[in-house]
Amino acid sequence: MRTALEPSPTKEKLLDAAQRLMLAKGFVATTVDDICEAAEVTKGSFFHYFESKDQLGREVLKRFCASGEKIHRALCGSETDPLKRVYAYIDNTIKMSKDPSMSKGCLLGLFSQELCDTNPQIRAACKKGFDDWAKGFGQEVAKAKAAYASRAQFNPQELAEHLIAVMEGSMILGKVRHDRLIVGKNLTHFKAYVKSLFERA
């Protein structure tokens, strides 16, 4: 198995294929053969880069979560006012939720549901992914609270976790109902709730 860190087009093809298949079928139902066929590489190439499907799963999840900071900056946009940054984050998340690719779900949420009880390493990676997500949005909320609602009783970190719960739960409902617009609808309710916290402060 290759341990060097240099970029590899073949490895990226395997990771891309694995992510697509796992979002569609789940981790357990996706086989190494499925991944190799989708990536159009041999099984020998697979084991050149990964010692097992478990290791591949951890790397797919790590890559997925690593994009979080870039997405966070994009969602906040160019706003400098802290409260406007919070609203921009929610508004842009609503826009992003309307992208057809979002209907496939969230790899972080999928792995959490499927593997956390049986795979401690994946569970730890999922916890870190959610913690980093909540920390990023929570920091934005904390700045807005300090500027506009310093005496308000709500906890910025808990509000960030509320956002995650709304998004992940809505994606599950969207899959069941074949309605990808559910995420945006529920995020709109979440934004109204956030606005009410600041308006009554």
Given for the second form:
2 protein chains.
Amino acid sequence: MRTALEPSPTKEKLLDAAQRLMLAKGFVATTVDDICEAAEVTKGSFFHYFESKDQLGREVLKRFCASGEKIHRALCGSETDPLKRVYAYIDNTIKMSKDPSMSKGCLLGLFSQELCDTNPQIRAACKKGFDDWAKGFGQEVAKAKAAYASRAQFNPQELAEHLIAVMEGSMILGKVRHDRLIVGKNLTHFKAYVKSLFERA
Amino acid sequence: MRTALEPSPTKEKLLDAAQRLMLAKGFVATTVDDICEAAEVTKGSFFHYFESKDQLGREVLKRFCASGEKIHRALCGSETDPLKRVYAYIDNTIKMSKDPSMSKGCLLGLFSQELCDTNPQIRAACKKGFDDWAKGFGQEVAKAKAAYASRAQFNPQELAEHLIAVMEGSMILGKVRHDRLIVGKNLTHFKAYVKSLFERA
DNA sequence: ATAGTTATACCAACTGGTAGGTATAATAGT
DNA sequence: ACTATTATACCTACCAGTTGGTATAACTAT
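Now the other one: the form predicted in complex with another copy of the chain, given that the block above is the form predicted alone.
All chains and molecules follow, beginning with the one already shown.
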């Protein structure tokens, strides 16, 4: 038996497959059978690890957000200057957006569209996911503002939400167009906007 | 009997109901029975007007894009100055975004996420929808650039795609948060960015 | 005009297949 | 032997789509 600390490889395979399939086809269109086949696992195992498809959805989303947070924490790099940290955050996000593995879409945006009106738990998780993301980047912006543009009247939190909107929206465009560069282009515009806010001050 | 020119009220009821339900729950989770019940029509009638659920999806999307185009054409108002037209476009979009009826989400973004990987026809329609949208606003920006910022190096088309990304992304945020103002806030940032591009020139 | 014909609009009941989920047996690790 | 895990067979509900039919409006020939 494995200990509770190291996660079951079967469960991981199921979560991986579920995430991959759901990013492509959405939650509803992805069947439990699909997931089991992709993970090379039988249904018995599936329902041994997850009490329902809904619960799997919640776990996949949770895992997605957790890995996102880990990334965000590393995004500013080792910069100490708060404004440079903000720029580094955007630059590194641009770099990441060009990686094929990162350009499969965002489970937060997808689940928000598909499940918010029918599944309150998923909606709460999406809300929290976005809030944490906005808070993370928003705090960096707030520090930069305090240091370099304290009298400017833009709202750091709003700016962070603006970044999220740009990301989510351009990922959708990237998906339809099969264009892995558009997220970067849009983030470049976002960076130029942020610059204009700080240079003006 | 009705003539072929005036659309059947039953078919309209079905399309209305389908659009409403799909904006809330997505395409896959919306069943034909749901639609029929909401439209107060029986299934027999449904399949009299639509050969499949897929075809209904295409028609709903087509109608959604058509009504969108109509709106976009009116968005600049009666302005003649090209730059003022651009600002009017954004301002009017902000106004519209506050209307509850317009804040139900965007079928283009939704179908893109749910159906692009499985349904080539829908994907093509989504692509076209976004392309036309970007082209429409992009041309306005191009005219304004030619008149006021011909030497600036931003790309009008890219800027139009940036607007779309901001819209789509903030509509998702609005949906999770039940916040009808966030689209307006984000568009205000977008307008400020556009301004910064033109004022610098 | 009107009877006969046809096309359109609509409906209730049904079908085949598939979805999520369960029951239970087999296996393997300790 | 005991427990965690995996496998198989199955159940029930519900899905898209069909069937076979009725009602009504529109056209046509006389």
